[in-house]
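There is one chain below, alone, in structure tokens, taken in the form predicted alone.
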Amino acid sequence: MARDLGILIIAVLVLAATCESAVLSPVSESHRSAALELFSPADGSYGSLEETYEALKTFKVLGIEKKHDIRTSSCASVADTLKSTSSALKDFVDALRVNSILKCELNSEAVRGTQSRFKDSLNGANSLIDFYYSIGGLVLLKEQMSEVDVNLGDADRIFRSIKALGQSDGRWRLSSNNPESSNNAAGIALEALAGVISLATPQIGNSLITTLKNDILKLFDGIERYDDGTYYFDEKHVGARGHQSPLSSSASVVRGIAAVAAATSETLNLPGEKILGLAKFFLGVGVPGSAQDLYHQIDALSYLENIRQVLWKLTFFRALYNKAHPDLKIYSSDLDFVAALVRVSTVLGSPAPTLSVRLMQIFVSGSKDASVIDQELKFDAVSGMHVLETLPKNIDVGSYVFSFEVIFHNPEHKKTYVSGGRTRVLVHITGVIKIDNAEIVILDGDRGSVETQKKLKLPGDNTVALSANHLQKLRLSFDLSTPFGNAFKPHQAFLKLRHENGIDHIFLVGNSGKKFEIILDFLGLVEKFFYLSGRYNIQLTVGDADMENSFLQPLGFVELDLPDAPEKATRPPPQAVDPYSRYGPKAEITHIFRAPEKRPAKELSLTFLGLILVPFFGFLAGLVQLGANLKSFPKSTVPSTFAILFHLGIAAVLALYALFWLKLDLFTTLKALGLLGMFLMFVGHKTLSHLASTSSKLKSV
């Protein structure tokens, strides 16, 4: 398996501040994590064949023991789709490539039916999958069943027509009728070609794989390329099997040269870096988030994995203290020395060959300009860790490059594993500045004695109150040094003065080694500051990736005394307007409600309302002037009825009167008495005809 196909960089994490930072690592926990959530079957199974083979593949490299029971119905898929003579080539494979893993038993007769299947279709084949296909079969065949004969006589026609499809620049086309190429292409069609290789009897002819060597050297010529040294292969169409992602792309391309690579014998001389880089790009991709990108990530990892071991190197720090210089924070902790961990393993977390991690040099940040070590990190056998116990005694405060390199005890581990050489480090150290000598001062602008002056504590709370004209000068100044002593530059050093209706005006403070000062003649700044009289809020702001004690510090105010502006002087902006404040709650609205009238005394509304019930009880009274009684009420059923309606009729007519006295509109009272008046005159004219008969047949008697 030692073929010379080159291997991922050694990536170093770094963690030097009292943090720790998420930069790549090799495959961990956190994968099989995903893997057991991504590819959850349901109901027992997976929605098809292909599914189910990235599935298992997926477990199998991450060697996730069996977590799901899919064993009997997946290999009744598999039985089902050989035994089917409508199934698609596609099938076929998947079937055969679920079996591979699964180990299942199968109807030797139904396994060799589909040999014919596949020869047939590849010779007539006139498209790039169907070659896949029809290959990666016969492939499959030969691996399960050795007694299968899938040996391929006209091989190298075979071949030649698959490379007919080929490309100047190494990427393939999917057929003849098909313009465009593509990288994802260039790994199926390395997949067949390797495939034909493996079958073919007699052998292919050494021209034509080296032939297909140089393709596979001009197919990296136009490999995609980040500023951190990731490569990848990119997609620039949309072809027969739609468009395809760079990580699925890039898988593609690794598969198809590490089939070439196990179906030869010959050395590809692939471009290290590049190989590196392609590697660097599937950790890159950290935890994916679909069932498809996991299984191209780790299925393109396994393959590098397997070809030649990938070693990738994860070193940070550890959270320590040095007691030695207290202000030196790297870390917070109560231990005595600063140490360095360094962690060599491979893409897929196995544990890497015996050998050592050397600090060979240490870079200023952004200088050229180095400082040779050549210190040995001790090995720690429990941990597997190696160790960097002490830091050189130039490190102060500040970003490093560290360059690390990795030594084989073996030497001939060099064969079978590449660490990528020498790998460069970004480090941070970080510290506790110390600011000495802070104080702000008003000068006179001629003789430039000292007007005013405060001493100020950075950080801190500071209050001073200042006052100058326009022919006076303001100075600001402090002095910045690491814990060592040596001076120190931040990336910010600004001073800003902010006028009472928010006008800000905002100055970088210059240094010379570690003292820092600024100088505001007022008088050159009249324009700038657009004449404006009245306080200014004084705020300085120190900060740095490396300070630990970084800060945005308000000092207190100056009240400055400018001359008016003339006439054509700039005049200050306007101030930008809260956009919350126009949709914004507005004002809350409070009613003025009328004042109640007054009401009489409860007294006097008793005494109305029994006046009001008098015309009632004279009404009783006069009914018994009259005569009125119920004598010549009627006694049958039927009068009696109409007699009993009439008078409840008239009880609604009085309770709709007192209705529309209280409540009801005119309109409603009219419709209601309508009805009530067309009621009263059907059961009154039947009461009145009844008394009427009765009246006749008494005179009659």
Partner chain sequence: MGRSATTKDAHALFHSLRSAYAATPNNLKIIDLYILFAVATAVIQVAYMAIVGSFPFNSFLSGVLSCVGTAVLAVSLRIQVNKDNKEFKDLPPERAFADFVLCNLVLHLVIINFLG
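Take the protein just shown as the form predicted alone and give its structure as the form predicted in complex with its partner chain.
The following holds one chain only.
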């Protein structure tokens, strides 16, 4: 629905600038380079036709020559999509959109085929998306192929059926089944209705158009805003199409409004402040990181550009002021220090018509009173900026708010441009503050007479060595004045006394006019100092945002002699332990082990090992003496094998026990023992029963 029409919306001129937040800059080179980076095609094409369209539209608005030659592949894909019968409506519309930018050579047969598809779906449409795509397709066809007849006969009916999905708060629902309404859907609906209006023959009745305008105004009632005047549309519910960001919802609404403005020849009276706020919102995004966000931003700004937004950029500089006042420098809160001054342009960076910028008022920051200046800035045609040449006389070091206003030379422009009235910018005027008559004095308590007096050079190196007891007072005084000789009150003026063991005491230095003075009466401070005598280091801090020579300096030390603390006095707070020592290595621990048992000498053990074997040999000798024999060992084969196996089995079990002692664990042993045991049982039974039978035979015989 992109139409590059002239001005159809009356609004007052938009001057986007801000009170205290960052000044917005219009679309610039950074946007162009981001577009080239984000929209770089992967092997010659962008993937879907939708992405291709987004890329092409963004490049077109930003004025980038298409470096990537995607025309052939895109045109081919457009032609394919239009020819195929299985594409969805959305694909047709995307293809036609791409074609509207690329202007490929298309087969008129395929185009006519799509026309009938669109008409059919329009007749059967009942959800907002169907209406949007079918009407959108017909509008695109009409502007690309003039010979195609796409006029709608029953436009009234279609208009009413789309309007039926609208709600009283200005938003639209996606279909009659879905009760959730959204701003995004409203934008889509507005585009669809604008399409109906443009395609309708005969013309749609004025009453319907009026109701449409009222709907738009109602939609604007639901706009959200930030405190700095930025307006945007956001969704309260997550719709069927997933979560829509404020950027895409606001872009959708802007597209819808621009389409309606383009389709109707009358004017829409939209609140200028809200249009300005929308422009601020889109510019406030900066340079988006994703391709789709960049597309939404640039697309919406291009439509707003049709409303002719004007944006300022305020930049101040040093060069001009150094000539007049070498001590005074002036800079603005966005730290943009380059040469010139106020540049007025539209949101997309195009130049503004002839106008003049006037400095109307200067407020002292933080106070309500202002001096009315009404000074015009000179326009430098070469650089295209408005220059503020001289500052008003009574401006000294400090923070100010400058209020500017734009005046048009041609009153007609008032109708077509939107400005935001007075624009305020925070300005800091900094300078070098003079410090005079600095001295530090020890006074005798009662009489007030000076005991020690030392002059200080501030800022500079000072090491004074003073000593005082609790009956005396310490006085520090100095004068502060601006380059113009006026009194200056800095944000910070502190005197710090730090004891040797790290305890700090901080005092504020008060002033009357130019003179700053602090008197420390030690008699009253004895308890505050926790009765700690000793050396206290003195440190003075004087600082301000507008003071260029702010300083934090040690001045020296004072030896204080305070009386001893009574028992009831509060102890000084414990100083923080060095945090790193907590994680350092701890002391070495020496373990005390139980003394090992005394073991016997090796020879003794070996002797007894030998001695143990003696009874065994005695046993064998005794056996021989008794005449033990193996006569009843079975002689025949089978019983003898069993007998041998029996003995072997017992030997195996004993060997298993030895192995168990040496290295096995109980469970393996038990397992093996189980197996061996069963074998042994069997064999033993056989042998012993054989022996029993032979002995019983002997007995019976």
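Numbering follows the first chain given and starts at 1. Basically, rigid core = biggest C-alpha set you can superpose within 1.5 Å across the two forms. None of the values given here were measured: they were computed from a predicted structure.
In the core-superposed comparison between these two forms, the C-alpha atom of L56 has shifted by less than 2 angstroms.
T607: CA moves 2 Å or more between these two forms after rigid-core fitting. The rigid-core alignment places the CA of R160 less than 2 Å apart between these two forms.
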